[in-house]
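Next up: just one chain, as structure tokens, the form predicted on its own.
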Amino acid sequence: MSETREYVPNVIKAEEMDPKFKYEISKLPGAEKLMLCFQCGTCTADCPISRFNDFYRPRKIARMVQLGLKDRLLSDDALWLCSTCFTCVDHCPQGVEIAGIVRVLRNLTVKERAVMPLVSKELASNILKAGYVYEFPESRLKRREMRGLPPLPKPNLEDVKKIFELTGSSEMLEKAKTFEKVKS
């Protein structure tokens, strides 16, 4: 005999919505067309992370910041699920960019949580140390010597340096706890 599981919705409380939440995350580059956003769902048809977890839905996500719905956001690890392949953004025919308020709302979360993927936390650091995302290993840079290609430009990394200073990434990078896997 197969288990079935009853549908609950999940209930909003009133006490649960910050009215001013999607003012001040509309007011973030990325996010400024989030009002525009009338639930059509394609979106979420066409993302496809969506496919594999309940939570991550652009759609849900859209919506939730319009509902002020500020503490489920950031509280959930899912939304660190997106790719960013930008086929939400390509496929709106509003032109919002849920790409872009996913990208704000996990910097409101390491912000104001201080917390984040431990492979985010990895590369930023690279960045912060190198100057690029990834380390690029001694044998890979001979392999583009020998082929003749162009060596990789060296990185101002004082320039890096005083950029994450300045927008205070280095302490919220300092400060941040980590978690390994996005639990769905």
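Whichever C-alpha set is largest while still superposing within 1.5 Å between the two forms counts as the rigid core. Numbering follows the first chain given and starts at 1. Owing to the predicted nature of the structure, the values given are computational and were not obtained by experimental measurement. First, how it differs from the form predicted together with the partner chain.
When two forms of a protein are overlaid on their rigid core, residues whose CA moves 2 Å or more are considered shifted, and Lys154 is one of them between these two forms. Once the rigid core is overlaid between these two forms, Gln66 does not reach a Cα shift of 2 Å, moving by less than that. A displacement of 2 angstroms or greater separates the C-alpha positions of Gly131 between these two forms, with the rigid core held in common.
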Contents of the next structure:
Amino acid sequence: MSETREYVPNVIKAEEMDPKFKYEISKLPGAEKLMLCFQCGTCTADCPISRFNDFYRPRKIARMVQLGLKDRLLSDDALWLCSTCFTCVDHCPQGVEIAGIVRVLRNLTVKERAVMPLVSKELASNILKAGYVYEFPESRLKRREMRGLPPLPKPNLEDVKKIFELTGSSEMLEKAKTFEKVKS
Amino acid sequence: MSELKYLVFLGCVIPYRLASYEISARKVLKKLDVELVEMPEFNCCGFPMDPINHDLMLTLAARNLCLAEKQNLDILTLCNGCFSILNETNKVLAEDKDVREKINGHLSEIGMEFKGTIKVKHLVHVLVEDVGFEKIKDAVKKPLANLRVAQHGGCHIVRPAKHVNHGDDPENPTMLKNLIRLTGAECLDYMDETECCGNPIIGVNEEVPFQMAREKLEHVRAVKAQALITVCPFCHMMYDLNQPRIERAFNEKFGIPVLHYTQLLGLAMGFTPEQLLLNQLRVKPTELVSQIQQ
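Could I see the form predicted together with the partner chain next, after the form predicted on its own?
Below is the entire complex, every chain and molecule, led by the chain shown above.
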């Protein structure tokens, strides 16, 4: 709140628009109904995140995808402010899964721009190392035992590693630069 | 009498940070004759990986579903995030042939195949749909009369409606409220009950979730609730663990204890606060405990 964001000019130039982008995005699971969005703004009005910052606007994101403003979308870290509460999905009168579109755009940012939040990279590396998003120190496992809790199920790290490789995630993680915080 | 048996999916956050939830849940479920079978193996449900690679999430989740299918047991989760991801994956893979074939292609490399033979349920769904109100009412030995609480069920056990499909109204969810009433406590309505806790983005931005949580706590305080009741580790951490930090950030004083529903039910069943690890909460429920013990 205290920090100001970079000024992005509002005038859209024709060469910024990629007319094929909307069709590419519409093919991806979660974003199929993109073209049904008629900009009523219900998603933004009901979005709990939009209430508390001036940058994350789901309606605007949907319109920008329709217009093919790929560069602007993938370089805007406001994309990472969606908390996936799915209020927009439930409230959209056209059945557009806005949160799905945001997820598709996040995935695309990671894939094409090789950038992701630091926290995602850390969680991924923990999952690869431990199967869980945390590495459990011995002391915590001991405490479980002392409390009479059953031992934690063991991870199958070989399978986990394979899943990361099969889905192209290992390569994404290796290449990806990270950012720490999203200003609001 | 029908035997209730589930594969319990603890997730990562609960065993790491919230023994109070796991212990209280195991205690009350045992009292209700619900048998919990431990996962034979485990990997993260996939929730934190969805933003970076949807297929990675689906495959991680599907691997867990395959493990449950092998045991022929439905999954019970205590975490809204795990429920959301496992349930969505279970539905999408069952309904969408293309996605199923793609993910099964990955799974075949690790000797697994998704078949779609089990269900995924959150604790709340199990209590309402399978255990039933009568049985829970019978197990309440010390009704918590005169206790006034509010609930925050969280997003992912009701939304998105197209995936969750457990009959609760996402605009006005009543499952958790009715479960609270069974303990004898009064469940108060308050403003914006269905509002998200904001925790999923706390890794990249604290300002927005803190403002959301502050507003939630203000609304809960306005109706003079003695505690806020949750059923998700993320929501719980947002309101309990972070409450002192929210108080400092906004120069406020809330002092609202946040209990896992299973702790509340456990108290009503006659377990002691110590048995339910009420002392592990960040915001100490001192008044509430002394009122119960009177």
